[in-house]
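One chain is shown next in structure tokens, namely the form predicted on its own.
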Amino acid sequence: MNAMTKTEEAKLDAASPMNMIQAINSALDIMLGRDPNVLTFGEDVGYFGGVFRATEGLQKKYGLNRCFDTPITEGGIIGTAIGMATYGLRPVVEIQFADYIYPGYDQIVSEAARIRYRSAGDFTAPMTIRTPYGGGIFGGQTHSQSPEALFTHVAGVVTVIPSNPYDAKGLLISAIESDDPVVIFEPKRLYNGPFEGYPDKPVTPWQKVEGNLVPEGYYTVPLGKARTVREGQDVTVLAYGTMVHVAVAAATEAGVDAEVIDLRTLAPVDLEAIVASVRKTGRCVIVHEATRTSGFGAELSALVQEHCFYALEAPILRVTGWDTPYPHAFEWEYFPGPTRVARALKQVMVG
């Protein structure tokens, strides 16, 4: 893991055990209260606090006019949110569930992330899209989707997905305080806690897993910059998001000494730790539970390829979801679980 400073470990000393629901509800409170122009709505935002609770308590001590409901319209959400952010606001929308966010891609494309670039500079759309993502909830093909590559292929969107409550805390309130539009694909199977990556194997409480203790107060987390969660010297693993816990898992299946990087954003991805960490392994294998054709892992595996070319001892492998509709009762087959990462892990090392 890198080094933290004295500072990041005078705030962990006055940290306490939070979820990822509740770090971001964290981060909500802090910026409402910190800048009267951050706003939050969305389905079911305000009154209900949202289908996952993520908004709990907001709308009670902001009021209906910076936490509030919409109608069924994520075109409309994310229309109504670029409008208001071209005109000062800093608004924070949710789409409930990334398979719902199609509706108001064309917005995100062709306004969001061009407005800057179309008006020279004298406009930007500093707003920040929350939505839940992933699988491992048997949440069947239409709650279960992974669509962040979409997303980093459109230049002037960053797109950042957390793996733990204490970057998802500090990675939010650095989106609600860039003047970019950033997108935040949130892992719902790490809402409620830690995953290892097996369905039915106990984890660890969820206090005591590195990255649940989380600062009450305000902090960021750099957007662009990735985290080495799991030193080691013979095989770099990429991942992001619930794969980073799977990654993990799957190394001491493995027997391998894998360094695991949590990447963090994706777009601007953090080309350098990526380079630096293949470069020292001469292995690379990236994991994400989107589908394999198109997947992010392609462009990573891209890059590794054009700029680590000469140090790779073995290919690179990719551990994905299937290019299939996501599958209810064959969850845990689509699902890259640790022991087929572990397979990867074995094959690169004799590749």
Given for the second form:
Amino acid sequence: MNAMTKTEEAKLDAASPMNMIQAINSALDIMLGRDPNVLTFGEDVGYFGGVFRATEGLQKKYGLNRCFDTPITEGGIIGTAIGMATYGLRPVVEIQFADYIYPGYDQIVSEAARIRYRSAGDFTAPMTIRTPYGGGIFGGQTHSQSPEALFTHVAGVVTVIPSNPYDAKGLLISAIESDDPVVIFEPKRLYNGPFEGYPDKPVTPWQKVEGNLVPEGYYTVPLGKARTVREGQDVTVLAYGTMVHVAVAAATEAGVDAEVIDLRTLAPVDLEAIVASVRKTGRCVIVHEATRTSGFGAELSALVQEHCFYALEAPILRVTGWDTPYPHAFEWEYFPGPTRVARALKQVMVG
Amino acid sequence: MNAMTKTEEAKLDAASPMNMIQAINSALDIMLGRDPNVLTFGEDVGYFGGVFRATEGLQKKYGLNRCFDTPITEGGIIGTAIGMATYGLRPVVEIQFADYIYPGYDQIVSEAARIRYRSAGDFTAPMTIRTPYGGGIFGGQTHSQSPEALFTHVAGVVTVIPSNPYDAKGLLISAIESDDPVVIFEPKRLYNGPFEGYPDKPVTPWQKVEGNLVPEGYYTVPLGKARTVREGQDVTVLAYGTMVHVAVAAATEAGVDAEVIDLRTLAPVDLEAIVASVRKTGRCVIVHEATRTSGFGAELSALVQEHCFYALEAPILRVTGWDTPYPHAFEWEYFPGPTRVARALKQVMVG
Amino acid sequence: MASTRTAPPAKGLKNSRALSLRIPEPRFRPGEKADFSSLVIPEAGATPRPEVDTAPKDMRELAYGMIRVLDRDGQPVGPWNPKLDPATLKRGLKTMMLTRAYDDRMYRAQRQGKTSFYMKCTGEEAVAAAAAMVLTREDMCFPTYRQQGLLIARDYPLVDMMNQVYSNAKDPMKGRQLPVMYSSKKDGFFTISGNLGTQVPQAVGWAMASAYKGDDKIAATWIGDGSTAEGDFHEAMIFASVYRAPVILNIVNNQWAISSFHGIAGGEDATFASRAIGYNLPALRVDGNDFLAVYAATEWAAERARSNLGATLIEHYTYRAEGHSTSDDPSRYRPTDEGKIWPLGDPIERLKQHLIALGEWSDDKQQALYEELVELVRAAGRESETHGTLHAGERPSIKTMFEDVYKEMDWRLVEQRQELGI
Amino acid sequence: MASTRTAPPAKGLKNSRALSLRIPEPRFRPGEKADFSSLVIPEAGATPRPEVDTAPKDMRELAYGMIRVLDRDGQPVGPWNPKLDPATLKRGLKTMMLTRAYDDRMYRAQRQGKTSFYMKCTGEEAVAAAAAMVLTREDMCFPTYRQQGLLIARDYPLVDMMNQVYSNAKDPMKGRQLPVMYSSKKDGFFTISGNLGTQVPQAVGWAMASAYKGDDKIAATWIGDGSTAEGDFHEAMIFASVYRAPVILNIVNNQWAISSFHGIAGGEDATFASRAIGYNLPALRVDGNDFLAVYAATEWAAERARSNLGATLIEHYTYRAEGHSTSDDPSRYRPTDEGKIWPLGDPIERLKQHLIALGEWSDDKQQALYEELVELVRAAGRESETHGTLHAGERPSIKTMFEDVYKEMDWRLVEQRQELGI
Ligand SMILES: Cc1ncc(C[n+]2csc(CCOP(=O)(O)OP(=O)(O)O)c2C)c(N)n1
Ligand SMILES: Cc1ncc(C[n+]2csc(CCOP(=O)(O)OP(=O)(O)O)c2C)c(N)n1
Ligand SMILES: [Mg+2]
Ligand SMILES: [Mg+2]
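Mind pulling up the form predicted in complex with the partner chain next to the form predicted on its own we just looked at?
Up next: the whole complex, starting with the chain shown before.
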């Protein structure tokens, strides 16, 4: 783990080794405390504290009005949140699983993303949609999806995916403060601890991960900025969410001096960081859990070849989920684990 | 126009110079006539014959039950069509504009696309969704969108875009006969005549386009097969829908010997045709109207560089709509017209 | 146990009658003679007016009645008479007439190629005009494309409306929106969406925000009869009911959704107002062509919302007297005289008649006002056209095309703007 | 004109009372004593039984009543008594008991790590058991994850159900689905979706297809109280109403949606059955723990559908006696004894009591049947486990992972399968 840069470390006076749920909870707690316009709601979010417990204790602390349960209608949740945001509030809504965001898709694509533009800034919809995504938990087809590419294609929406508690908290605070609508996909497989993609290896809880210290107070991680997780000379690996940890493990497994970049924000992506790294290494492997065709890896691949064509020494490779739904029994055959990523790393080295 | 191959020409005994609406209407007419399980419905589709008149006369000819109006609910239209398809019917539904498909998105992504897989073939949803898409008609934000990439990412759905009346009819018949759910985006700017992207040039109606002959009877154009519209040696242009005509015009404008490929089916795309052409030309320009980031051009770019890396002599370029909503007054600044495509063709030639 | 029965075997033994589908059809098609004599329309004054704090379950019948104030002779009758003074009535009349004059001019402008598209609200002017007078500018209206009357009632400059329709250099929407898709926050007018139904949950959310803040603003939203079929409508009703949002949910039942009659939206067997019943929300059904009735119903619903009693659904029973839009030709799907014999008449005529019956107005005054308003619109039109029309004259600056996608332009938009060479 | 009024100015002059939000809360939380004595539950036999061809508007009150047949002593009373013979009653009892025994075993299997997830329907067994006996295999059921009883009633092999739960080598779904997401077309059981609400418009479409074909099959679908908030539910009601689809729309109101009580879905102020009123559909509200009542209501709705009179909504009033799923812990959000004091009792107990009252059954027979069924389940479990469990033993062939995405595998899947090395 190399989760923090030097300047960030300065703020760690009062910090604790939170897991990702605690970090998210802390971000919400802080923002509910700082800004009376912040409120949070969603299915089972209130008294129960959310099925993943991200809002635990918040209703008790801030009252029924600030953190509450909603009817089971993702369209209604997002539609009303848009109305609130145009009033001047900063709603943070939870969609219980990213697989269930589609009934609210029209409100995101046609409304939240467009309101500023179509009204020439007369109205804006500063709101945050949090939703757990990704596989690795035997969730089957509808508790494992990675639909991020369906959002990166939508102009007007910011798409964010953290890979560790520090970023999850800092990015969530940035999202809530952002004047644009932000969708944060939370890698649910990482809630309790980093996961390198070895299903049989026991998981280390975040609390025991070296260097995992999350400040108790307010701080932000900027939107639109990637982070280099592992420096390397030979190949650039572009990853986000759970795949960041898989990529680091794969570099070790392959014995390749890979530079692993955690994108953190997918749209707008940190092109500068990507280009600088690929120009240095001359090689690139892209990793994501989502279905390959038209996944966000396609955009990354296109960007890299557009901006680094003359630096590339081998084809850019994509290691991704297959073009199938996520099959319950084949979790580890579907999940792009370190062995598949390592193979790509070796392959890209021979060109 | 080079719309047909030799074998296809054989069928032109009874053919007429239909426009694209007539061709689509003819496909529906033929399939309603051949198969009692085919029926068609959607908003204003019945008595009125559809706002673009694609279903004109069909209610009169086949009766209320075979062609009817629906409530304004894209989710309901697609959801009930899925139910019908699982019964054994072959519903063909119209979504009035592709911009309005999002309320039905969950039913497409989570249901139509998944039913075969999740039931291990016990149930299937053979159905066709037709919807006019694309710009060039001063339709503003919500009558101009090109959301195809939001479907190419969905495993289980076939995505089709015709560029001329012959293909529109033949692909629609193939779609109706397909046992998989198919979404056909119809380039509404091409309904009446081909459009090269010069807004000031008068449009030639399809009826007057040389070689535009559509068989009156039954025929199919296979799904998954591209078509070379213009042969060339210097650069491959990958396009679909309206952009096919723009690309051909741009080749002339640029004076570049471009090979223009009309993809026709986007998912599964005809990789073989693409690779063969790019390996020959060594250069590639991709054109689409949709927003650039995570558009289908990204997938094409990724595929090309994965499969033709060592053949590429210059970076693959994307000419696309901007990462903004489609702005009413700036139709021609947004629309990727022949001038922009020609510039890319020249640029890719210098590398 | 002779009187007992066995469950049928899992296979067979069913009633073997062949099922069939029912596809609703309007009673009259082009070429046929429309005839509304069988339409059941309650008499003016007949529908009771409960107190606003009545429990919804005790006033369900309102969803099947019809609030009407003006009788055949233009006299106000019954408990819903809002008892407005002549000055207020004249303001209402003027708003409706100005709306119609504005519509007429912009419709012609589209026909002249000055813009791409236009939508009139002819015959439905009372719906927006009366509501705008009940609500304040601090309240927020979430309209469809057919409530331009809200802006006109609030004296929003006609020139600015036209600038939007023309997408010209002074278009407040910077050329980005289809014509008629206005937005004016300061006038309590929400940015109109091209996607039907989406504004309804947004209005509920906005109203919830006001309540959340302990403010006193309420929201109102309008949706067409056809569009109530969208899931958004239902989702909005649930939120409105569960959180008791201070919002007025208006359904404008103008009988048609482009070419589909109200029966295709489920409006033949049940009233649209009755949709509220399953959510324990009160529903009013109103003669939408009776300015006084719309006024009174809106006032009742607003009072209920402001008293923290929650949402009300209002169905405005009216008729879309003209085509859906400039892209439509209604003679292809309904008798051309249907609108003329529509039994609830024309809202402008009816309010005029009422003012005349009060001794406050005359045909001459009506004619004079009409000419004055036409001239007002003409002058505004001339001014607006100096700033350009869609295909001629000035446009907004092209570089604004890349602005307002996000608060700040990111590298993608900067790069793309450069690519366009501006 | 002293009695007339002026419209308020556009700004100000409002009622200045601060608004507030209402967030519904259940009456009892953990640590509190649940008390249902104030719950209004109609007496058995009290709700009338209209003819199936009665106009929906003439039977709206059914949406607020409750069809109940078994009285406190287990005697059948009133017009809804389906008068079933003892053999049929015993079949119903056995189905419910087998469902419960199956649930218990699979729940334990999950706890033992043999699969990832499980969901019980404890306390709600009557809902599926009775419906399955009324409907035939040619009809199609569109269930949620809580109607496993439908399959059990149709003698679908327990072993196959278990194979699905274990995603083992013999799993009919080839390891692709989350446990409990069964599918069996030949038994009229539609593939269960993980996405709530989507099956409702599908059921309507399937029913429309039967009517379109002139067939005599009907559809039935189930949705939870919480899930009725999804737009799909409303969209399905519109289609069902407009095209008069032969479908039964069941709402299983088990009072909870994971941790949210029914009030969050709008079920506190209005009944879920009353949602049908706005669509002119008849609605029955049924004691969901009374096997005879569920049977009778389903029979009535099925007869209506088969007579081409269209759809019926049925609200089954019941109680989710256990946690939402193996991932849930209800003691965190409701009193642990709530289920025990739930006034409508347990459906198995009540049918048993009825059979005893009829002189057809005894506690001993009940115990013997229970033991027999537990043994049946145990044997099936043992057999299923020989084909593997989620993390041990055989699985379906990995290459099937790439099949059935499309009818034919395209080059992408072929290439990807090769990439995986199989
Ligand atoms: C989601 C969506 N679907 C379809 C359309 C196309 N459309 C525009 S207006 C219209 C008819 C609306 O009818 P109604 O709701 O009755 O309103 P009215 O036009 O009568 O005022 C349709 C189908 C749309 N704009 N948005
Ligand atoms: C579209 C969608 N949103 C959310 C979920 C997550 N979820 C699964 S079950 C459930 C509760 C459903 O409650 P209810 O409809 O009352 O059915 P019950 O579980 O009580 O039978 C939720 C929120 C989902 N599966 N699909
Ligand atoms: Mg209408
Ligand atoms: Mg429930």
